[in-house]
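Take a look at this single chain in structure tokens; it is the form predicted alone.
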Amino acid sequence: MATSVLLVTGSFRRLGNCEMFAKEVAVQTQIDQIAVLRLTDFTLKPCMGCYRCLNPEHRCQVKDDLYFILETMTAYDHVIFSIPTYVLGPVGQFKLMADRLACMSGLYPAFQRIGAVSAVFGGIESWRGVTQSMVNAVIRMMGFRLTGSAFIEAALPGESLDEAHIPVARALAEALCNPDKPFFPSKTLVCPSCGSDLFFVQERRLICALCDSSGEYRDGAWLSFHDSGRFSEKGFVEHFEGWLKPKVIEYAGKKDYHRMLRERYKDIGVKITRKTAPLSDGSEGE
């Protein structure tokens, strides 16, 4: 049966690091049907947190093409992420989707039957920052089935095709088609749950900064490790059904006391525009 591949890549560089691995990986599945969707060239804009997109029958507000972009990966077998490092986090673009997440609850159930890997990339090993981890907790509670991921040291155009990057391509390629065979390398502790590298310690046990599950670590060896299954099906109706539902019905019940400390708190402070005055010390002149 014919499969697809779509490359969700997030650089402004056309045929840049990220492109081009992403296309190498794809190369690599030997999926004849390879599709390039770049996040740059489409507007996305923020949320406005009014949550009118949790009730099923209405759909994000906001004007832009994150309905094309998200329905557009509905389409396809398989998804590879190709994501930058920007100031040690995800680039902006990949930022503002990740933030949409609650306008994709209802396609949850679509991004399940879809594989995905991710590679991130960034100049410099120690500088890779959080964007691993972000873009892989994103993905996953977007609901794709993450089956690899990889940081790539790539800061000169073409770089990430460097012999060294080539078996991590093929890796990552056969990952993405063999979910029985996945591929997280890391120099780093990652979570057991997650692949997250970013820990919290409490009462001399690890918790997981994105999913929340916890172990006690020593030696080179995990003693003990609790899984939250923040990041399963269970846990996404858990946190949007079980938790943020609520909240947006409590808060529909406190509209009058929010529109009266709006009204408390609206004339203070003078709103910056571009007609705006600088602040002046009265020394202009002198």
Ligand SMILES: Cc1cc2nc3c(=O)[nH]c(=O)nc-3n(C[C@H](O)[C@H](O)[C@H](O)COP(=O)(O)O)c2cc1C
Contents of the next structure:
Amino acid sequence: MATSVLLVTGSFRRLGNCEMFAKEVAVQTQIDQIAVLRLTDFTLKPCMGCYRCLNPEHRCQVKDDLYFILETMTAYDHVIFSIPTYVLGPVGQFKLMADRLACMSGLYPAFQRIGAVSAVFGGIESWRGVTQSMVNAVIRMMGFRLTGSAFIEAALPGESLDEAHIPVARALAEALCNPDKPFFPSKTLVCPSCGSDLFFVQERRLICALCDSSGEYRDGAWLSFHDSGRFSEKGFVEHFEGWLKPKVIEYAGKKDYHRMLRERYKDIGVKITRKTAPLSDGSEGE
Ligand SMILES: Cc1cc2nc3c(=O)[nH]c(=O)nc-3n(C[C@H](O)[C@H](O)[C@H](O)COP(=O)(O)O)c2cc1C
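Switching forms now, from the form predicted alone to the form predicted together with the named molecule, please provide the structure.
Complete assembly follows, chain above in first position.
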């Protein structure tokens, strides 16, 4: 049976590092059908924060290409996410998609059937920031089975295909096709639960900044590690069903209080539009 892989690339650059490296990974898999979805070819608008989508019968009201992108992903056996670092984090188009996570829950079961790996790029390794941890958290929260992830230092377009990176492409390809061979190389300490390398430090405990698992790390070993399970299906249900939905109901019950607050604050400050001059009183100029 033919197998298929979708490359989801985050860079606007055609045939830059994201696109070419993802293609190299795909070629190494020997999967029959390769398709490329460039996030920047599509319109993604900001989440309105209305929480309407928490009701599975309601689709997101934002008119853009989000559902097209998500439904396209469900048609493939595998997905390779290939995302560049822009200013210490994932490129904005990826974050725009990630911000709409609440309306993706209906697709969670479909995504659970799809294997995924991520390739994350930055021009200087020490400037990689939060990109890889965030990209992988989003992929996991969407429901994909993440079996590999690597950071690739590549500044100029094409550098991702330097000889040193080809074994990384090969290992990601293997992890994608063979979940028994996961591939998560890291030079720094990672959270045993979610793989993020971002930690808060409280007293002696390291707290994973993304999944909230925590423990003490001493002499190369984790002591009294608590796994939050945030990115498991159970954790996902607990957050959305057990916390967010009751919060939305709580908000509905406080409508009068919020109306009063809005009334109190609504006229403070001049609203900037294209027609107001800076530091004007808000009236339209000549
Ligand atoms: C606007 C902009 C911001 C960037 N910010 C960072 C950064 O903070 N850290 C980093 O390591 N690389 C940064 N880079 C470098 C890219 O992540 C890197 O060149 C990547 O390989 C680009 O992938 P592409 O060729 O597919 O576009 C930035 C590049 C651009 C264009």
